[in-house]
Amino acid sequence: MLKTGAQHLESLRDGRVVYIGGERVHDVTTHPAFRHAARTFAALYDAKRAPENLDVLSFEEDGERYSAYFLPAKSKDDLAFRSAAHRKIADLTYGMFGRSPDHVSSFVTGMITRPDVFGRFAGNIQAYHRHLRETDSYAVYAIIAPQAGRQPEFYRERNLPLPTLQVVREDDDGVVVSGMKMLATGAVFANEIWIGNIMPLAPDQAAQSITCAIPCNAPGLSLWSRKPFELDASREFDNPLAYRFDESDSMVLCDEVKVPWERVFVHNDAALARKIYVETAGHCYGNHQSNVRYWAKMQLLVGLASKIAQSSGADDNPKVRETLGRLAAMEATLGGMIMGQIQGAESWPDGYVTFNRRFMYAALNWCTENYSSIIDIIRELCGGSVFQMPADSSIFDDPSLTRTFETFWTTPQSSAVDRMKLFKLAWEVVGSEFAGRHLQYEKFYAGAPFVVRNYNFMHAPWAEFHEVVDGLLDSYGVTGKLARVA
């Protein structure tokens, strides 16, 4: 079933507990901090049902249509289909939604390519995939322990409960969990939260190994939002990105939350809690989506850089052209890495194909390393222009101020209004709180940089590299003077 946008909005009015500081939010679809972003998510659902997108964003099986990202790939064509769907969704949000509905769903879809990894919970992960697919639900995840919980001895010495989410007891009909997880991006707009552990756990952390799915309105679950940027974006002209593309981030706090056994995927197994990501196609499916989403964002950034240069006539400057050429090359590099993931697909697991993991992790590392420098280039192209604009578009409410503005701010290259509109967007990318969040977010999107590099280390064919060196070493012996000395 393909959900409508209206159905998704209605599903968010489910009694979930959301806090902005000390304020309890009762309806995220109408609250000034979330309402426009909620409608952007709803628009993604409506886009899937549009006739022109139906065969791009969904597939048919047994007479029913399902979202494209629920399709496990059995061929390169299937991978290309999935990738194109990710790109369409990313284009609709200009790459600003890192955890759009196709992200965690891709993890779950990749996981069912090897349900055996889940052991006794194999049937649960398959059933959960069917549930997400058939209800067209939006799931997000919280799969990192809070920083407060990384020194358990601190809490033991003070006889305090460990803040990290863990199982506190088992019942016949499920487990009960309490504690905190981070960071549930998009959770205030989602239907369910996947709780898990992407980082390795120690053997004595079995209680924390719980991996499960919890509805966002589960009794005892609350979402503690960071500062919403939409709250201060009263006019779209002045904050064109924060106004409708602030996907939000929340800490997840559980207080005696009941999880039925059918929604449990890992329990009392510290090693398995991480294996389910890397020994299935889940991590690769999900992070291919990340690469594609970044690529859409990259095209916005490159186009913005060029428009900024044109607005001042600087685009004819050889140095500026060189800078723009560098950005264009960077965008093409990422595009090539993404295409390579399809062309170099792996026949793995048995019966399925997966995006090339080496190329995917290389692209993930590239994205992590380069976002800051890309933004810095755009910042330099902006110069002081972002500070020369009026505070906000309220000047257009006064005809006299409008005439003055249009007289003195117009340039040979652009009208005053177009310049202001452009540089308001530029500030949203390089200097606003929204921009700062994205700068931090992209740097740690897939974990700390050392984590991303470790993925590349894990998947590198070291034996092949060593064979190349050994082949060269074996191709010659001790000769010349050294041989005579010997």
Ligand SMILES: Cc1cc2nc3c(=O)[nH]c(=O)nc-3n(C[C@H](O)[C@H](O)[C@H](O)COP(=O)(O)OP(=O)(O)OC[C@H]3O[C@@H](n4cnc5c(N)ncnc54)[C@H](O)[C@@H]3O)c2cc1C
Contents of the next structure:
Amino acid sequence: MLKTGAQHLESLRDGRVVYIGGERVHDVTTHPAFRHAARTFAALYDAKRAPENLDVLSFEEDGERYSAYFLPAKSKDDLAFRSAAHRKIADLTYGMFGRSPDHVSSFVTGMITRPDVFGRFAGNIQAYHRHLRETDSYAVYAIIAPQAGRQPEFYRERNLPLPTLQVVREDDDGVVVSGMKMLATGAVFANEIWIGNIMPLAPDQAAQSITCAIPCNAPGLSLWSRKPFELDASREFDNPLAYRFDESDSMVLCDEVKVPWERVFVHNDAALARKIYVETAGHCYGNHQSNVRYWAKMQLLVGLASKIAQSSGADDNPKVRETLGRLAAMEATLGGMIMGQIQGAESWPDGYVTFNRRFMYAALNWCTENYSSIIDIIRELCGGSVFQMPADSSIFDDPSLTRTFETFWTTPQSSAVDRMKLFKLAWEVVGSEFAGRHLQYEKFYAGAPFVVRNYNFMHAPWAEFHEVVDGLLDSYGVTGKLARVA
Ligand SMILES: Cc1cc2nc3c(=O)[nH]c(=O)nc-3n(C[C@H](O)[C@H](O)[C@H](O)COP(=O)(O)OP(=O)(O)OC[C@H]3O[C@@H](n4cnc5c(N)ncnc54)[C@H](O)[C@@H]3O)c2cc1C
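Okay, that's the form predicted on its own, but what's the structure of the form predicted in complex with the ligand?
Okay, now the whole complex, with that chain kicking things off.
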């Protein structure tokens, strides 16, 4: 079933507990902190059902249509289909929704290509995949232990409960969990939260290994939102991104939340808690989406850089053209890395295929390393233009101020209004709180940079590399004469 936007909005009015500071939010679809972003999520659902998108964003199986990202791939064509769907979704949000509904769903879909990894919970992960695709649900995740819980001795010595989410009780019908997890992007707009552990756990952390799915309105669950940027974005003209593309980030707090057994995927197994991501196609499918989403954002950034240069008339300057050429090369580099993941697909057991993992992790590293410098290039192109603009668009409420503004701010390249519009957007990308959050997001969404590099280390064919070195070393001897020709 493909959900409508209206059905998605309705599904968010479910009594979930959301806090903005000390304020309890009762309806995220109407609250001024979230209402526009909620509609952007709804629009993604409607876009999927539009006749022109149907074959890009969904597939048919046994007479029923499902969202494209629920398709486990059996061929390169399937991978290309998945990739194109991610691209379409990312284009609809200009790459601003990192955890759009195709992110965690892709993890789950990748996982069902190797259900055996889940051992006794293999049937649960398959059933969960069916549940998500049949209800067209939006799942997000919180798979990092909170920083507060990383020094257990502090809590033990004081006889305090550990803040990290863990199983506190087992009943006949499920487990009960309490504690906190970070950082569920999109959770206030989602239907379900996947709880888990992407970082390795020590053997004595078995209770924390719980991996499960919890509805966002589960009794005992609360979402503690960071400052929502939409709140201060009263006019779209002034904050065009914060106005409708703030996907939100929340800490997830559970106080004795009941999880039925059928939604448990790992329990009391510290090693397995991480294995399910890296020994299935889960992490690879999910982070391919991240790569594609970033690529869509790159097009906005490169286009914006060029328009900023045009606006100041600097676009003819050879140095500025070189800068734009460099940005264009970066955008194309990422595109090539994404295409390579499909071209170099890996075969998996049972006829499944996955994106090339080394190329995917290389792209992930590339994205993490380069975002700050890309933004800095755009910042330099902006010069002081962003601060030459009036504080906000309320000047247009006054005809006399509007006339003055048009007289003094118009340039040979563009009208005063167009310049203001462009530079308000530029500030949302390089300098506003929204921009700052995106800088942080692009650095950390897949883990700290050393973690991303570790994935690249793990998957590198070191034996092959060593063989090349050994081949060269073996091809000459100590005398300097060729000792042996292979
Ligand atoms: C905007 C945003 C959205 C996010 N969305 C999600 C989400 O949807 N779901 C989710 O589960 N998580 C999400 N995260 C959390 C993200 O996964 C974590 O921020 C990330 O894993 C890093 O963990 P940390 O923040 O605890 O930083 P830390 O691990 O504490 O790292 C902080 C700094 O210390 C350095 N450091 C720490 N330990 C070492 C070490 N051993 N060696 C070298 N350097 C070290 C790191 O490199 C980093 O610079 C999000 C984060 C952000 C910022």
